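The chain below stands alone and is given as structure tokens, in the form predicted on its own.
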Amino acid sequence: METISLSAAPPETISPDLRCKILIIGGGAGGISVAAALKRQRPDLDIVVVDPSERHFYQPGWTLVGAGVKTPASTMRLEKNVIPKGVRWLQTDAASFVPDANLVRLGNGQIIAYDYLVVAPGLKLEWDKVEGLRETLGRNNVCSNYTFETASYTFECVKAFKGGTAVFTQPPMPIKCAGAPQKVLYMTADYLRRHKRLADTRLEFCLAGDVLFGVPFFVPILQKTMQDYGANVNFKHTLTAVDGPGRKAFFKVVDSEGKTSEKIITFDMLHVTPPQGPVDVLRVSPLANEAGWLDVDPQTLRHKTYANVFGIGDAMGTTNAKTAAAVRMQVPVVVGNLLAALDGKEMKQVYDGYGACPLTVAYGKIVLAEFLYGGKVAPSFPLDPRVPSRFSWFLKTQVMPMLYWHQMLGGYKFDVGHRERTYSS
């Protein structure tokens, strides 16, 4: 396939093969929800969704798959079955962006012109940044909840674990759902405790950062949970390589003076959260900021340079948590502001940075962390969110999957009214 970027040609010389009013790059949670909401409000809109995948995943469910609570099949639908009625789906990917000409070159070689563009390709799991990981993932007791194919192997490893050292990693930020790497530790530890094996287990949580969670309000309860399970928390430990057959994990460690060294931990089970970054086609495009993420205004979610480009989801260079809950609250902002722009009106929708992370501290117990830009605590219910709750477990395991498949992807808006609250320490 020809690989020369369209940006090498003068825009006026490029002839598109297809045209549409609104082009959406990405058919995940953000892309499908925006397409559905737009169609619900303006049925006659000409919308095209570009996504190569045959399957659509409810990724928040993979933590529960890794804990044996859900099946992989419950987290998957065929992509063709979630494409909104009346929306054209092109089963390919984006190869390059030419926003100065309102064009995108597709992976199948076609060039598509748009009036408005919504960029929602998600992010990239960078497995190859950890030497040896791809070769051993899914065997040798090396597991990860971060793909549909491997999440169930996590529970196989937990069930078979008879004692020894279990290691759980977290790479440098940003990543999807910053609490997910420790959720798997908590669920594993609770399972082992219930089966009388925790006393024979050494738990190691190795994270690249220097804080357990990015919102300080929730750190004390998470520290207590780590202590209750007897887990060792190792800050500034970045996984660099894995020797699966030899059961060795290699870490780059940064000390208090900034000096680096290598540390090797021998494991009996290793759960890896892979490094993550912007997708390549976005990273090298004019739409990206210096770090490679989509350069949008954090409130309007419109691109800072190109007024007819909007973003949603994990691809954006905003400081909110990269979670499905964040996408849920971004949808009405993108849709409202895009339609306002389409009508030549003022954009009035504002995204407050809402994100949520159901921190599963045990089977049946969740600390439901909800927060805004700046780490402001903003729960949806008048309860102390630091207290592990069975109600939040019910929301996580039963309510949210149903709402995702039948409400969010259907273009419906739902919000029970989160707001900023203060609590005594």
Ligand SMILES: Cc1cc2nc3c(=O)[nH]c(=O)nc-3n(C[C@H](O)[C@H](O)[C@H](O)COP(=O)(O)OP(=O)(O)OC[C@H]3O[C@@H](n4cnc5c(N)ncnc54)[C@H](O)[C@@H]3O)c2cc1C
Given for the second form:
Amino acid sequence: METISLSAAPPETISPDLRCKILIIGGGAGGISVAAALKRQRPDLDIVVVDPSERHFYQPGWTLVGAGVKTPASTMRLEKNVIPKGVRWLQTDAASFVPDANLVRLGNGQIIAYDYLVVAPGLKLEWDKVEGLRETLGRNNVCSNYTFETASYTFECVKAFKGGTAVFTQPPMPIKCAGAPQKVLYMTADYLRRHKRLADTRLEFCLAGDVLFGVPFFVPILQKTMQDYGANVNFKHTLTAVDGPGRKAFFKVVDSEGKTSEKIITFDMLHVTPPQGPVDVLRVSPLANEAGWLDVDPQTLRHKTYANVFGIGDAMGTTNAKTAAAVRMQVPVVVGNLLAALDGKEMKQVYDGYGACPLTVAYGKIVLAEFLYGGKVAPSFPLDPRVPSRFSWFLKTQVMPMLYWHQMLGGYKFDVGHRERTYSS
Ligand SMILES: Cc1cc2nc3c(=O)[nH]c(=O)nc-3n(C[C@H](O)[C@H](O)[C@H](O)COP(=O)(O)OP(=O)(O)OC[C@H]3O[C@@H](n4cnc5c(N)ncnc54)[C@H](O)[C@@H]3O)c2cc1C
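I have the form predicted on its own already, so could you send the form predicted together with the ligand?
Following is the full complex, with the preceding chain placed first.
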């Protein structure tokens, strides 16, 4: 592990502009929302956000970009325009964490000192874990909704698809938005059905795991949706390599006795959800758990070892779904507990593990899965969430993007009051 010699950079030699009360690493959904909410509650707080990216993305919109419902531009703002007023932005990355000295070394060579740290760098898309993927992504009918640059190519592939085999992959968990790999299959299948091409299509959903969705309550409706589209669900299939020009996808398959073999599927369209893991700077740091994720208490979101460190979003090693919906409910917890710690008071905010996945089962229809730690079903509305709903489609396509840009990134809390509910089977 890389360390910083404190004798080489003692905190007292750090200039005032590289000291701050609160340092936030990552200016994505979590980092900006926390910065804005803190500023709203304490306008005088000295806050620095570190993020190298010129652009800020509303990633939940990419499923809709891949289905031709939204434009890529509608999912992007310049980072400088989402940095809350009065917050300083350093456009560089965090290169290493030194929590014992309350320091972060930055990619530009500077060292910044903090009193409190919020770790929000999201996660890493590991394209190179699949041989040949990076070279062919965005070409040869190999697409992915997982980046701003490639999401619109998904819809190009769908429109150009004249029948044949369409393959959709899902890597091992955890990934962000665990429903996204199957959402793209449903949208593609519905599009092909509406354009009378579904009958000529073989749909293959190949997932590394052995369950269709992590919350059992929603599995029957998703299985039924797969059946209705005639899709084959292939468990324990991990994509290992892609030959784009040859239109071949290579999978490692594990059978019921644990034996592995290789399977090759020739495709006419391949949608890849890349393997995902913790960002390197976190993985090798003292802030990480054994798997490399941020080691926070799942209720308070405070680091288990470093009392002045909090986390938010996809970087955390908590068991909630890695979604922007989860971030939305984590913000008041992080902000409340951080301010309590700063004031020397008891931390009272508790995160219940809320996460949500709007499963786009067809154009105009969504199964809105909302749940807590332990897979407890916790809808915001008194409707059976297993029933595909036009109202949820309206929420996803119209309401949520607006709330994201204006409420969440503005530091306002919004929650219609999700709660645990039970339903007959
Ligand atoms: C295809 C797709 C569909 C999705 N659908 C949904 C959905 O329907 N509903 C939903 O709620 N969620 C959805 N999500 C998930 C959601 O977008 C993420 O969970 C959310 O953005 C996580 O927020 P975050 O702040 O943790 O990470 P991000 O928003 O990814 O932000 C991380 C930030 O950290 C910065 N960063 C990275 N490394 C460093 C470093 N070393 N130093 C400084 N900064 C760094 C990055 O530049 C980035 O700006 C979807 C995601 C995808 C990709």
